[in-house]
Each structure stands twice: as structure tokens, then as C-alpha cells.
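So this first bit is one chain, no partners, the form predicted on its own, shown in C-alpha cells.
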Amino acid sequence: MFWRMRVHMLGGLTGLAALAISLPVQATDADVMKGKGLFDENCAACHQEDAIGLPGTAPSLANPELLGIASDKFFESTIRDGRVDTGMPPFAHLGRSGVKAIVAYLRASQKLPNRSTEVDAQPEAHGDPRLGKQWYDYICSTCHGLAGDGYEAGGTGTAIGKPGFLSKVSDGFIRETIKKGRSNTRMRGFSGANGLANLSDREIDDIIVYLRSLPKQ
């Protein structure tokens, strides 16, 4: 009887340990302060103080919608690798702890729940890239450039047609961004009665499929 109880308790403790391992590690105040220092030194010149961004130069990293759908992996890999053929250089020299500290600093201003796991689990987009190109040229190219080059093409939007972006985001991430936009930025939502254009789910997926085709062209 005692042996069975002991096995049961050990099993419970093992389960708790596994649960603890799966839970995200909460950043400390020291992590946030370290991240702020690194951000001010390496990122603020483009992304501005408090990460509010500057249209035509660098996007807002403090935007609530972005922080609500972007995973830590997205932020960390972008900081580490940069974005080839854009003004965003790699910062791998900061090391893993430095990169994580910057992300902790960005997360400190988060207002919405983090839905990144749910968003990234959305199904892949399936649609017609020819129709997607028509919508993209009509709606998106004004800010993001005809080839998705973003600031390099003189636009006020980011380079969403480059591999450095497309390789790091899920179709769900793009879908949510098109639907809801980013408050306090020039990226408006394009879904619903209040959208700049009430795009259907199919039309949004057409745009995503077209975007995915751009690096291959």
C-alpha cells in the first residue's frame, strides 16, 4: 500500500515538474531593465524611444495588436537575424540573453493577452495568387510597395514581400494583421464594416498566397 502511494505521489510530482517546464519563464525586473538598456543602445535610433516606431523608417514594436499575436520566437529570431535587404541588421552579437532581455522589455508594455499560439495554429492559406495580386496592388502596394519592398521602395509600410519576414510569420499572423490592422499606426484593418475594405476570408487568403509567391518571382 505504501509503495503504491509512493509511486502515485512520484507520478504526481513528475507531472507537476513537466507542467512547470512547459510554463513560460516570467521575466524579472532586472531582465526588463537590461532589455531597456540594450534597446536604447541598439534599437531606439530607428524604432524610437519607447519602441513607438517611425513611419518610413521602422515599425512600432510597442503596438498592442503586434504584441498580442507575435510570439517570443518571432521577436527573438528577427532581432538575431535581422531582415536581409532592409534597414534591419542582425543583432546576434548581443547573445541569447541580450536578445531575450530586449523581448522582455517589449513585453513589459503589453496590454492584450498573447494569442500567438492560437494565431500560429490557424490553417495555412489556400487561394488564388492572381486574385491576391489584384487586391495587393489595389490596397497594399500604396504603403508596402508593388513588390513588397516596403521602406526601400519609398513606402510607409514594412517589407512584407521579403523572405526575412515571410520565413518568420505564420499565415495566421498575416491573416490577423490584415483583418484587424495595428492601432495608432498607418496599418488599418481590412475586415468588417469598419475596415478600409471589407475583405472576405477568401480574399484575405488570396493575398497571403500571393505574398508567399513574391520571393520566388
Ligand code: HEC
The other form holds:
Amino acid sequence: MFWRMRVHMLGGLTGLAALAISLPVQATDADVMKGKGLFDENCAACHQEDAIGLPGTAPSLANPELLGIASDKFFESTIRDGRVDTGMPPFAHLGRSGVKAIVAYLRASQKLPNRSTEVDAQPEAHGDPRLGKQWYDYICSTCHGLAGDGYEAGGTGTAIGKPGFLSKVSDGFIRETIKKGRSNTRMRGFSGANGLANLSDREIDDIIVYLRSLPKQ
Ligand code: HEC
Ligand code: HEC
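Can you return the structure of this protein in the form predicted together with heme C rather than the form predicted on its own?
First the chain shown before, then all remaining chains and molecules of the complex.
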């Protein structure tokens, strides 16, 4: 009896279904709105409006390939801790809910499926760091700096040789980034015929093993 009344009041089953679906979406919308506010206030000066990034100042956070491989944990911990020794400051003072709201805002422009679980589950890289260094010096160092120091070294690539990056990412994350690159940034893919160079899986793993050795040097 009660349900019949409710259904009648809402104008039939379609109305009820719409109500049930719209509630969680509205909660997310509020998070996204809050996240946008926090982003504009705290991040846009470097990462630019709509998070599109600026070469040599801050990377794009709206990039489809990044959003496709980065887990929420990667985003949340990077925002919370920043990247020591780079231009990326820590934002722990925004609190867990503030940081989560910013990630919800970034996710709202997600275009490719989120494959982060699968990417992070990829096997660890095994290879020869000496060969990796040769490739790195030859094709990566102009943008990322000879020691992976990033912008500090005068290039447009981020500090991929420093713990602030390396301690937060899986080998799968690095591997996918080297293979596919990040569209509409200076980071091109390095695999396949359309790549800036056609590195084999083994060569890419050599580079990853070399990168992992950099903070210890
Ligand atoms: C003062 C400039 C500055 C501000 C403000 C800033 N960032 Fe950054 N951010 C950077 C730089 C520079 C890097 C790259 C550091 C490096 O070289 O590894 C970065 C990197 C990142 C990354 C890693 C991206 C990737 O491609 O791996 C994330 C995520 C990020 N910032 C989120 C934020 C968020 C969210 C805010 C605001 C709460 C913010 N940043 C505020 C400068 C800034
Ligand atoms: C022409 C310049 C350029 C070259 C060459 C280059 N990169 Fe990049 N790389 C970038 C830029 C720029 C970004 C960040 C994209 C952005 O600014 O939004 C990046 C991002 C990355 C990231 C993700 C870092 C992060 O903070 O999330 C990795 C890993 C990476 N590059 C590895 C490499 C490797 C390994 C090579 C050599 C095989 C290489 N790159 C060559 C410019 C370059």
C-alpha cells in the first residue's frame, strides 16, 4: 500500500528509478564543485585553469593518459606530500576530504577508462641499469635533466629521478608512460612505429631499473 502510494506520488516507476539514480550523482557533483574551488585557489597558479599544465612550470593533470593510469592513491598521496625538492608543495593542510574532492574534480574530466589497478599489478622491471643509462642520457635527459632533476635542470620534463615521484609510482606506471607518452604534452610515446624512438620492452625496463637507481647515487 505504502509503495503504491509512493510510486503514484512520484509519477510512476520511472520517477522512482530516476530518484534512486540521481542521489549518489548529486553527492559527487558537490565533491566536484568543492574540488574545483580548492583547485582554483591552491593549484591553478601553477597547473593552470582546467589543470591543463604549463611546460616548465607544472604538468597537465587533465591529460587523458595520466588519468588513465594514475590511481586515486597516487593522486592523493602526491597532493598530500608534494614532491620534495621540486616546485610541487605539500597540501596535507587541506585534509583528507579536501584532497579527495580535488581528485574527484580531476576525475570529472576523465576520458579514457581508469586502468590503474591493472597497470600497478604489472610485474616489476628487471634489466641492466648501465644500458638504461645510455638510453636515458641519449633520449630522455634533454627534457628530464641528466640526473632526473626535472625543471631544475632547465628542461620541460618532471623530476623522474627523485624520490617524490619514484616512491609513489609502480613500474607499470613508468612503463606505460614511456610507451604511450602523454598526448598534447612534450612527452611523446617511445614505443611502436609512431613513437619518438621505438624502444623494445626490454630497453624500457632497462631505463626503469636505471631510474630506480638514481636516488641512491
Ligand atoms: C608552486 C607550483 C605548484 C602548485 C601551487 C601546485 N603544484 Fe602540483 N606540481 C608542481 C610541479 C612543478 C610538479 C612536478 C614536479 C616534478 O618535477 O616532479 C607538480 C606535480 C603534481 C602532480 C603529479 C603529476 C604527474 O604528472 O605525475 C600532481 C598530481 C599535482 N602536482 C597536483 C597538484 C594539486 C592538486 C595542487 C593543488 C592542491 C598542486 N599540484 C599545486 C607545481 C605545483
Ligand atoms: C621532449 C621532451 C621529453 C623527452 C625527450 C622525454 N620526456 Fe618524459 N616527460 C616530458 C614532459 C613534458 C612530461 C610531463 C607532461 C606534462 O608536462 O604534462 C613527461 C613525463 C614523463 C613521465 C611521468 C612523470 C610524472 O611526473 O608523472 C615519465 C615517467 C617520463 N616522462 C619518462 C621519460 C623517459 C624515460 C624518457 C626517455 C625515454 C622521456 N620521458 C623523454 C618530456 C619529455
